[in-house]
Amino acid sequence: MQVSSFENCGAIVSGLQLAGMTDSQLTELRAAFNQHGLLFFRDQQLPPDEHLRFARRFGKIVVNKFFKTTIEHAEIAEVRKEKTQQTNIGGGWHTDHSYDDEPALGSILVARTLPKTGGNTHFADLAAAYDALPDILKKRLEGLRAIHSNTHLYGENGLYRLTDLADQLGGMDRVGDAIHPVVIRHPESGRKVLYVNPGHTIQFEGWDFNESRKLLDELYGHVNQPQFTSNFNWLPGSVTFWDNRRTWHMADNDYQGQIRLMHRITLAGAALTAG
């Protein structure tokens, strides 16, 4: 196995199929994985039971409360957008399950169905993102805690309800909020990060909903810079597994007219400790 850093955020690892895998291999992934927070596979034979192997393999599996699964597995959900719709799953960056008490440790996302041009993936790695801020801004963030929430997406009047994509949402029933360290000490690294992302992220515990976007949109400034991404191509047999507790990530709607269906396993992960 090999493994190669990938332009400014993630590693590609070659010389390995994820079916199959040896437990020594296991552990070298694990490793990969604490290392760099994101990984690339390309050319992987990785059907959905394999798909859910591996995933159990590396941690528990939760279940989103808001996309459909396949029909053969409840445990995979459908990142889909067909040719008729307009609006994508994931165009802005976000981070996964950070509404959720207990946010998901990563995410297991598998190509099935690619248009011809467009869809690519955008990462951008939050432990570099603290390293890199002033001393002065990290102090300012210091026990501080945010508020994150799905209900501006998921709830009755939620952003993908009022979309083209709302036929393919459930659970509204179970929206609501958590609250988090805004600097985490990352459970198997010991890193910090910067546990704030655009999507759930709505304001800092005890703050002006105001003077919170100040500081939110300065943070979400500083991580969106070209030293801190990446930017992955998705073809036939492509798989990522990324870091929850450490990346956000955005997918490019720009294949407007074709279909694009993604098979996601998301694993659990347990509450987050201040940095």
Ligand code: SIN
Second form
Amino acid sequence: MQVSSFENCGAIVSGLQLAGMTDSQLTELRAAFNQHGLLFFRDQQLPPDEHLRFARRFGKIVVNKFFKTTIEHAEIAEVRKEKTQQTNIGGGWHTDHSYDDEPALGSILVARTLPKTGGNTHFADLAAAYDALPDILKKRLEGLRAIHSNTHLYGENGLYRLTDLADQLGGMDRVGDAIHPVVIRHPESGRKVLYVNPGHTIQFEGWDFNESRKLLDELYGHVNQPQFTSNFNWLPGSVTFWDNRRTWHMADNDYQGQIRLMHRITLAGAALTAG
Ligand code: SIN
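Condition change, the form predicted on its own to the form predicted in complex with ligand SIN:
Below: every chain and molecule of the assembly, starting with the one above.
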């Protein structure tokens, strides 16, 4: 198995088929995942059963509360955009499930139907971004906690509810918030990670909303720089596996009139501890 850094976030793994990996390959893969926080794979033979098998070998699956799942597999979420739809899922920077008390460990996304061009996914490395913050800002973030929510997206008047994505989503009654440290200690690598994201972080606990927005926007501007990001173009057989505790991601919506269908399995995580 070869693991090579990919642009400025993640690594590409070659010489490995995820289906039928040996136990020692799995151990190597875990180490690469914890080192890079994001792995890309090409030319995989990973039908839904094998996708599930790989996920289960890595951890416990958690089912997304809002996305539809495939008919055959209740643990595989569909990230689908039909030819006739304008809005895509995950079109802005976010971290999956940060609105849960125990945010997801990671997500494994498999390309099923791709547009002829476009539909890339961008990623950002929040451990590298934290390391590069000025010391004065690191000091300011010490001890802070932030509120993460999904109500503004999936609730009654939520952004996704008001678009042509609405009939693809379930469970408005499942909306809710969670509070996490703004700087977390990554449970595997021990690195400090900036744990806020534009999709779900609403404000700092105990802070005025506008003051929160100012600092959040400054942090988002810092993360969204080329030195912390990568841009992955999907091909048939491509798979990505990202650590939700360490990365943001965002899918381009530049293929209007074409279908794009991805299968996503999300792995359960645990409560986060301050860094
Ligand atoms: C997601 O936000 O989980 C989906 C990303 C993608 O479709 O590329």
